[in-house]
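In structure tokens, the next block holds one chain alone, the form predicted alone.
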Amino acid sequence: MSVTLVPKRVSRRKSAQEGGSFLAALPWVGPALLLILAIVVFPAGYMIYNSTRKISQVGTDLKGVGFDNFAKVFSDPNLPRILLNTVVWVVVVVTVTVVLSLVLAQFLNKPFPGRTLVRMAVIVPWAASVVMTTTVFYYAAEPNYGILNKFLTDVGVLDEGFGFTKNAVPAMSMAIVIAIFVSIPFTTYTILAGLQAIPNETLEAAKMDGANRWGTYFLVILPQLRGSLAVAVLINIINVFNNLPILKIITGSIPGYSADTLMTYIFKVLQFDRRLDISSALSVVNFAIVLVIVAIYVKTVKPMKEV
């Protein structure tokens, strides 16, 4: 009888210890939990609530409509084009950013004169305001007085100024270039941190085994960057998917929805149509898509798996 009671007593003692540890830690983690509740959980819950209501253009809550707002969202003929734009926007920006950052991080990891200054210069686009950076690109691409058009006209590439921000395809292309430009610093430094964490003994062992530079990079270095790449790609996916300032400034003057992603479409529905209920339903869809993408990525890549 005493033998069977010992595990129960041990488990109760462990539970009491865990409860005491939680209470002891509560004063330290409590403010963070309250902050998360205030700026993440409550807004998300309120957004979901609004997505099931009929709200007038002046903001009056009229009645509950269940999933009618979602039915309107999925029956919108513009939605397929908007989703396609969103996929192209995220995939191209994240892929090119990661590839260029891998190259740049490898370069910055090598000793050379002035390396500190170059590292500092790389971080400038990330430190600067995204709105400010995008605005500079926007005015540089103006067809009449933009410096980009002036340069392309002077060297003979263009006969006259071209409206890069006036049509969907060139405007989206320009937005992609800007997004890559402002995303490279963070991604580069994340990968650079991973490179500097690789022991020199590992690289020396690869050389002694006869591995060439490409073999060392793809078979030794790149697998060691699993954690850094996982963080960089995941954060870039979330940031690019939810990016509004770049697209709002560059493609905001284009009529219709041919250059819109989900984020800019939500903004237009809220600003111009003044439909808080429909924009809330779109936001829920946007949030759900991000969660699915993150879940699939984490499940597939397994960033915490040992190399």
Second form
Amino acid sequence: MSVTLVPKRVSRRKSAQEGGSFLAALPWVGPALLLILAIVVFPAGYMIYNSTRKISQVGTDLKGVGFDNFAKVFSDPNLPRILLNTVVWVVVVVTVTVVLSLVLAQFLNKPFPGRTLVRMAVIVPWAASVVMTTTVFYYAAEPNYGILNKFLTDVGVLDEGFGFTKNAVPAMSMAIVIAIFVSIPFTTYTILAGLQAIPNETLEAAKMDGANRWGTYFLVILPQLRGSLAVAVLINIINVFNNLPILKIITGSIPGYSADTLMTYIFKVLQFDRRLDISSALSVVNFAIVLVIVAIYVKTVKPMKEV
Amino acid sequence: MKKLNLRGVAVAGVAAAALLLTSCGFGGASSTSSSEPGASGTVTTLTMLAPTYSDGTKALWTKVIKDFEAANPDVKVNLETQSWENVEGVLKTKIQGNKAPDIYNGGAFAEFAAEGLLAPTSDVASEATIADFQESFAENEKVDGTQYGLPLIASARALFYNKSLMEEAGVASVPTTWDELYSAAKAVSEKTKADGYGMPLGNEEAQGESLIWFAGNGGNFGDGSNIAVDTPANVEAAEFMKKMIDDGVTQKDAGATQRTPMLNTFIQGKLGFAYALPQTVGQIKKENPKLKYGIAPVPTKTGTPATLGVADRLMSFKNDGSKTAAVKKFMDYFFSADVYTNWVSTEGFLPTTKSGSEKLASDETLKPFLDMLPNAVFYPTTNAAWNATDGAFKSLMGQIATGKSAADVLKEIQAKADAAK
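Structure of the form predicted in complex with its partner chain (previous: the form predicted alone):
Below is the whole assembly, all chains and molecules, this chain first.
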């Protein structure tokens, strides 16, 4: 039996090496490939296609216009302010989120009574719907009956309710606070997982060598967190960059474009100007920016490099 | 080996996430299934898309459809209702997916007509039904001489004033001109705890509030062939609006205020003056019947009467043209005097048909508004650039409250309208 089996196996492997491997693998990866094609590649391709068309306001495709839509996008006088807003929005939210999460994860890594409860409580903003969380904040900041305004007037900080969500700078700040609030759980848990993977020996070695607490943290723990930090930062950048619900609810009623990021601007172009073609072009720009950020990040931080 | 796997997974995951998240603006075709006409039996299924005017709209339509189906067993109507905010977006998705509704209730229609998507009224309603519409409204439904819309409702704005607050502030007479409104609103905001005048320039209704003021100075948004927002009369009106806001005689953050919450503060008795609709009367009756208020014509610059009139319409998308006979049955049924007046008066609107006006002429709630209709200025809904103009008002007009000059804002809106040609 075994004598006959061995040569058969060899020949099979040979044919696999000669190019049959793809066909053999197809039934296994096919469904996943199909899914990726249908929900990732096709919409992205369609978006890029739309960005080169002229589409009427009611949605009929009129003709191809090449890169005209992009020319319009880049000559848009609102664009610099919107890009600036986007940069501020992403940088502030991601930086503050990561710093706070590092602290929080360190805290949650220490054993203390009720730790499980606290750990679960941290998940709540993540588990709740973002739209709901944001709407709660939005109503709290309502100038006439919001609880935040009521509190501030009652304790005497304000004379009367202030429209936190009605003016560009306060509304943007508020959106940033909410974005940090909902980003912390994921970031904290990613870092916490990283912390728990740090071998105890390295910490003991640091102690033996007489490193102080800060030294241990910055020279021993932080370098070993590189992997999880990289994932946390990258996912957060993409997520925050493309965030619509928080900004749409908090800054949506502000007239003009002074509180818009690229994402909300795309939405406004679609909803109010009804320009499917221009908003597609903007989406392509958005997509390109994200890709560039990710590429730069991967290149410079080398998150996959071994420590 | 483990590390390698992890790397692959992470890279793939990031790429997929980037693609997914950046392409989430993509709205696929809706999954509404439409049954094949004449496949088996002779039941024709019509799709209908309607916005909700009030909480009761859906029930009202459902009842109309039920009675209609009982009388016409060969036609079925599938109703879909959407909020006003969403209805046009939903419609656009349906058109893109070749699933345009057979019956659509909406505002703007000229661009659909211009692209040949709509069925002419003569195809989808009998002559008797078409002849019953009041001429002024029917005229508003025509593009290049062909009527495409069946005017469904009419509405006009009037000044609602809070009597108690006026008394408290020592304002003796109801304002009829801008200057009188200014000083009355000023007195109310200074001498009472309430705000003087409610100006909703947020993206719900900025175009409505603007046109009321523009009309008060003899202005409008242009006509069927030409959008004219940036005109001297309009700029003057917008400057007066800005003056009201800057001098603090309106509520705060006028540029970000939506109409519905603003009217709620009026109903609660915390606002001196506001422009409101026939339905507001019913709302006050229901929610704060003790409110002492009155209804008066809109104050204008010189006192000559003018107001904003709104007419919405039913229209029919052609699709493959196989369902026009069924649509005709529905329209003729709906616009028959009894069905129609019941619908219009339940929603609190003004009728657009001759038979309907006769039936409702004695209604006291509607009377002040019916009287104002002859002086109403309408949106240029027959202009193909109107949708873009409307959107530009919604997203940009509020800027007069956040520091931009009135002339600059109107220039910006005009530019958006011109770009949509």
